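This document starts with one chain, in the form predicted alone, laid out as C-alpha cells.
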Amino acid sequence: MASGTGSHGHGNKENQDWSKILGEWNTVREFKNIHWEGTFWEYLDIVKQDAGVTRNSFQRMYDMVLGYGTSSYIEYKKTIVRYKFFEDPIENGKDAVFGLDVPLMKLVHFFKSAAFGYGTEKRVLLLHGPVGSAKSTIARLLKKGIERYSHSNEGAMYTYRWVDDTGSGILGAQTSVRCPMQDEPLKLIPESMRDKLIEELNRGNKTPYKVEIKGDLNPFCRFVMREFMKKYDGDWVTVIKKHIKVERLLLSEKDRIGIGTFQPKDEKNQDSTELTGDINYRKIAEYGSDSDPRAFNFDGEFNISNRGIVEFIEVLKLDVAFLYDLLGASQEHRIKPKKFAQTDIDEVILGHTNEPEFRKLQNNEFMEALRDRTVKIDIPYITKLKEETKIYEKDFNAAKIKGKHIAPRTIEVAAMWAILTRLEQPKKANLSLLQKLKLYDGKTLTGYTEDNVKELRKEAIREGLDGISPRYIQDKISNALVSDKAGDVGCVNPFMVMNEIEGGLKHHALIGSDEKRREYKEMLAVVKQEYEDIVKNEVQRAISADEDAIAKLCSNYVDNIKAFTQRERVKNKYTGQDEEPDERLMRSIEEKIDIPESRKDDFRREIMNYIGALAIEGRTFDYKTNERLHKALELKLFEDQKDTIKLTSLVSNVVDRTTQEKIDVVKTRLIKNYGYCEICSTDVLNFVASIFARGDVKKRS
C-alpha cells in the first residue's frame, strides 16, 4: 500500500503542519510559566514584589469576579451593578446567567466582604431557590471561574513539595512528595519568626489586601517537618534549603487540586470520611501506627478543595454528622481527620438547596446553629420577559438547530407563559396579570410610574420562587423541532410549542393540583390572545411599510395642520384650487394614536413648533423621529391599503394575480424586516386573514 497522502486520495498534497500549528497554540513559554518551579527564598521575591499571590479564597474569588468588568443601570432609581463574568466570557456564554442582576450584586457583595475579613468569611453561602433557577449553574461557573483564574498572571498561586534524596525514610519510600493539603508556603514559617517577616513583605505593598499567615501546616506536614528539625538539629534555613521546592498551584476540579463537588448519597452510605479524608490501610504495615500521617489520605473534599471552593449539591441532605464537619469548617476554617487534631483550612464553601428542603431546615431546633451560619442568598426565576427569552434563544439558535427553522415570537410566547405561571396576582383590581409582565419588562403603562412598579415587586414575596422552570419550556421546544408537524427541513410556529405546553400540563410533575393545571391552562389562552394582537400588528406594519406612501401621507398631513394653525387654505393639487385644510384626513390620523377633539389643535401646535425648532438648527423634519405621529401614519396606510390587498381573500383561496403580487411584496417584507421564512410567512399570513375574516379586527394599543 502506498504510503503518505497518496494512499487517501489526495495525490502528492503536502501534510498539514500540524505540530506548527500546535506548538503556537501551547508554546513551551507559558507552560514552563505556569509550571513555575523554584526555592523558598525566590518564592519570598516573588510574594515581595506581588503581594497578590498570597491572597486568601475569598479574595482570589472576589478579584476574579471583577477582572471580567461590570457595567451598570438604573432601575426604579436604584443602581444595579452587572457583573460580565457571569455572562461566561469563559466558554463564550455557555453557562450565562440571564434577569438574576440583584441576587449576583448581593452574591458578589458577599465576596467583598469575606474578602476584607468583615464577617461573612465565616459562613456557609446558601444558594437558594426553586428547581431550574441556575444554582448549579452558578456554581458552575464560580468553580470554572477559579480554575481559570489560576492558570492566569493575574491569579497565580503557590504551594510546596517536601523532597529528600538523603535516603532518610522521612518521606517513605518516595524521594518527593507534594504538600497533600497544597497549602499556602509562607505556612512553613514557625510562628515565632512571622510577625518580622509579615511587616516586610507589607512594606510597599500595593495590593488592597495585607499579607497575613493564618494557620497551622497540614497533619502530614507537620510531622515531616518535626522529623526533619530533629535531623538537623532544629536548623529550620537548612530544613527548608534541602527539603523544600515551591512550585505553581494550578487548581483543577479533573485532577481534584483546588475544587471540590460533594454530593448527598442515602443516609446508609453516608461516611464524614468523604469530607476529612481516610485512614490509608496498606500503608499502616509500612509505618506501623494508623496515626501517623503518611498512613493517611488526605483527600476528602474540604482537604482537596484548600485553597479554592468545595461545592455541596442538595447540602441540607447532609447527614447531622456531617454538618458538625460543615460547622467547623466555615466559622473556625478548620476540620477534624480522623485520628488527628483540628486541621487550616482555607476554602469558599458553597451550597445550594431548593425549598422543600429549606423548609425542613427552619422547622428543626436542632439546625439552629447552621442556620445561624449561613447567608442565604435567593436565586429565583425570571420575572422579565426580554431576560427570559434569553435563555432560549442560546439553545435554540439558528447554529444549533440546522436545517429547522424556529418562527418570530415563538421563543417569546413560550417565555411570556413561563413568566406568567411566576407572578402573584397583583392587588390592584384594574392591573391584569400580563399588564404586570409588561410593567415588569420596562414597557409603560398610563398611570403607572416606576414607584409604582417598585411597590409591585415589594408587595408581591414569593414572586419567582413558584411557577414553571426554564427546563420544562426548553423540553416542549425541543419536541416541537423534532415532531411531525415541523417536517425534516420545516419550521415552528408559536401554535406548536403553546400545543406542546398545554398538553405536557396533563403529566407534569411539580403540579400539585387541577386547580393549578386549570390556572396554568387559562394564562396560555392569554398569551394566544396576545399573540394574535403581536402578529397582527407585525402584518400591518408590514402592509403599510411602503416609505414613500408615508412620507406622501406625512407631506399632506403636514400641509393641511399648517393651514390650519395658521388659518390658511390649502392648494389642491389636482385641481389647483385653494381649499379649507382637510379636518376628515388630520382626524383620521390623530385618531389612531387616540388624540381627543379637545386635544387636536395642541398636538397639531406641538407638531408645527417641533418643525420650526428643527427649521432653526437648520435640519429637515423626518416623521421617523416623532415615534407617535410614525405610529399613527402607518396605520392611517394600513387602514387605506388592507381593503386594496383583500387579506380576506387568503382565506377563500381565490386571490387574483394583482393582489397575490401586492402579497407577495409584504410576505418579502415579513421575511426581510422580521425575520419570517417562506414558510412561517405564508402562515403568519393566513392566520392574520383568518382574523380579519371572522371580524376580529381591533385598535392597535
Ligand SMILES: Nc1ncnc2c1ncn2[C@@H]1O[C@H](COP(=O)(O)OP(=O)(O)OP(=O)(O)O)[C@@H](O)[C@H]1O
Given for the second form:
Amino acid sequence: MASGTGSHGHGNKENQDWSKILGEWNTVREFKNIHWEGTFWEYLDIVKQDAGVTRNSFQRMYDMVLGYGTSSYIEYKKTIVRYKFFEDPIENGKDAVFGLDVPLMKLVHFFKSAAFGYGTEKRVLLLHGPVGSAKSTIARLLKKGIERYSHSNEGAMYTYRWVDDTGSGILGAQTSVRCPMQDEPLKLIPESMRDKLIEELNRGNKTPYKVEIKGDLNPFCRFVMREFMKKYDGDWVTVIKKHIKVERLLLSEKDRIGIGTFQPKDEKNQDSTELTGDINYRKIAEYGSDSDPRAFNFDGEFNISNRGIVEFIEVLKLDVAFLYDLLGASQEHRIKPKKFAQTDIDEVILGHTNEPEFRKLQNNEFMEALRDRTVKIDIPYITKLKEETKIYEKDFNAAKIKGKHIAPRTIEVAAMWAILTRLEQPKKANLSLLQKLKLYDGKTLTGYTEDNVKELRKEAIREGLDGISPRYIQDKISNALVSDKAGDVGCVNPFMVMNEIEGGLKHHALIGSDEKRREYKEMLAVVKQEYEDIVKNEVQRAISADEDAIAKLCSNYVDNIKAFTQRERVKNKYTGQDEEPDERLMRSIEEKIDIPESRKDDFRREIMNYIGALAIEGRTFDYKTNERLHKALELKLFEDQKDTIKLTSLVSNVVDRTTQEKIDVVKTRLIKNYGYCEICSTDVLNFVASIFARGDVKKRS
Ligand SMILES: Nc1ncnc2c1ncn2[C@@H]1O[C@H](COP(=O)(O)OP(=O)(O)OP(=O)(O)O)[C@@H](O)[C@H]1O
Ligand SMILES: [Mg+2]
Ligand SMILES: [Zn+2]
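Compare with the form predicted alone: the form predicted in complex with the ligand:
Now the complete complex, all chains and molecules, led by this one.
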C-alpha cells in the first residue's frame, strides 16, 4: 500500500504529514527513558548517584507537592503558605482547590513530618468535613500528582522482576514475573548484608533523607528467593545476577499500580480479601497447596497501593474489624494476607469521611482508638466569597457552556447565598450576616480592624461545617442553564439561578428542619437586595462611564474649589463674567461621598494641595488617581444624566428616539466593558429602571 498522500481523490492538495507531526513528540526517547531496565548492580549505581530513588511514599508525596513551588501571604498577621500543586497544574486547574490554604498547609505538614519520620507516618490521615467540601478532590489531586511524579525524572522509582529461562519451574510456567507488590529492589538484600550496604549508599547522599531498607520481601518473593537460594546453594549474588531485572516503576491509577481506592459497599458484605488479596483457586491446582504464595493474588487494595497511596472513601463505613486492620496497616506498616505472615507495606493511607457520618460514630467507643491513631484534618466549606466564586467560574466558564451566556454577577450571588448559609450569626448585635460576609471577604467596614475580624472568626465554632455545599449550587446553575427559560442560545441571569435555588430547598435532603429552610429563604432575600444594589451601581457606572463628561465636570469642580480656597471669583465661561464659586455644584459632588459640611474646607484644601504639589513637579492632575473624587464625580454625573437618559421610561415602554439612542450607548458599554450580552444587558437595564421607578414612587408618597 502507498502510504497515502492524497491518493484518495478528495481533492485535498495539502494533506498534512501526520507521521512527521506526531513524530515530533518523540515518544521513543521518552518511552525508553521511563521504561529503563537494568541489572541490580546498575540499580545500585543509580541509587549511589541519586539516593532519592529510594524515597518512601511519604517522602515522595511531600517532595512532589513542594516541587510545584509555593507562594505566601500574610493573613491575620500570620504567614500562610500556598502550595501551587493544589491549583492542579497537571490538568490545567481542573481539580483546583480554592480557599483552603490553611487546611492544606496542615496536610502538607503531615506529609513533611511523616517524610522525616517524626511520627505521622504511623497515622491514618483522615480528611473530615461536611459533604461536598473538596475532600475527594484533594484525594484525587494527590493520586494524580504521585502518578505523574513517578513518570518524571525527579520522581523516578524502581522495582524488579524475576526472570528464569532455566526451566526450574520456580516461577511456574512463566519465565518472567514482576514483584507482585512492586517492592523496592533493595529489599532483595538479605538482612545480614543490609547495614554495610546502607552505610555505603548513604555516603555522599545529597538528599535530605537517609537511604533505608525497611521490612521484608512480600510472601511471594520471599518464597521465590528461598527456592532460588536452594538451587544455587545460598549464593545470593548468583541469584540476583541470573534472576533479577530492575525496572522503572510507573504508578498508574488505571492499572492499579501504586494507587488504590477503596469504597466500602454493603456493610454486611465486606470481605478482607478486598484489602489484602485472595487465594487464586485455579492456581492451587498448579502449585498443589493453598498456602503456596504463588497461588495467591496480591491484588487487595493495600497490596496494589504499595509504594503509593490508598484512598478510603467513606472510611467510617468500614466494618469495625477492618478498621482495626486499617489502623494496624498505618501503625505497623504491615498487613496480614489470608494464610500468610505479616507483609510490609509502604504507602500513604488517606481516608475521608463527611461530617454527618463522623458525628454518628462520635459516641462509639471504637472512636477512641481511632482518634488516637489518626491525624484528622478538617476540610470546611469556604467562607470567603471571592474563593467560593472561583469554584463556579471554573465549572461554568465560557468554554464549558458553549453557546450560552451567564450574566455578570450570577455566580457571585449564588456563591454569596451559599456562604451566608455557612456563617454563624455574629454575636455583635449591630453586625449583619451580610456585613460579616463582606468583612471575611476582605472588605473594610468602619469600626472593624483586622483583629476584630479575626475575633469574629474565632468566636464562630462550627463555621464552615454547616450550610449549603458547593454541589448544590453547581446543580442549580446547571439546571438554570438547561431550563427552557435560558433558551437555546440564551442567557442565564441571577434571578433564574436564585429561583432554582429556592425551588430546590423544598426537597433538599440535608436541610433538617422547616426553620432552617425558612432561614435559607430569608438569606436569599438578603442576596436579592444586595444584587439590586450591585447592579444599580453597575448600571450607574455604565451610564457615567463617559470619560469626557467626567473630565469636564472635574475641571469645573477644580476651578470652583480653587476659587473657593483662594477666596477668588470664577470666570463664567459663557458670559465672561466673574462669579462667586458655585457652592451648590461643589456640595452636590461632595455629598456623594458623604463629606459633611464641616469637613468640606479640609477636603477642598487637600485636593488643591495635591494639585499644587503635582504642578511643582510639572505634572497635571488626573482625577482617576483620586479614588474618592473619581467616585463622587461618577455619581454626580449619573445623577445629572439619569433624568436626561430617562431610564425609567423603559418601564412604561414608551421610549422616544433620542432616549433610545442614549440607552443604546449605555447598553453597548455594558456589553463591551462589563461582560453583558445582548439579552442580559437589556434585562438589567429594565430591572434597574424598575428599581428607579419604584424609588420615584417611594419618594412621592
Ligand atoms: N474548596 C474548594 N475548591 C474547589 N472546588 C471545591 C471546593 N469545595 C468544593 N468544591 C467542588 O465541589 C464539588 C464537590 O467536591 P468533592 O466531591 O471533592 O467533595 P467531598 O468533600 O468529597 O464530598 P462528599 O463528602 O460528599 O464525598 C466538586 O466539584 C469540587 O470541585
Ligand atoms: Mg467525596
Ligand atoms: Zn447574557
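Residue numbers count along the first chain shown, from 1. We call the rigid core the largest set of C-alpha positions that still match within 1.5 Å between the two forms. Computed from a predicted model, the values in this text were never measured in an experiment.
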* Could you check whether the CA atom of residue 581 moves 2 Å or more between the two forms, using the rigid core for the fit? => yes
* Asked: Using the core for the fit, does the CA position of residue 119 change by 2 Å or more between the two forms?
  -> no
* Comparing between the two forms on the rigid core, is the C-alpha shift at residue 225 2 Å or larger? -> no
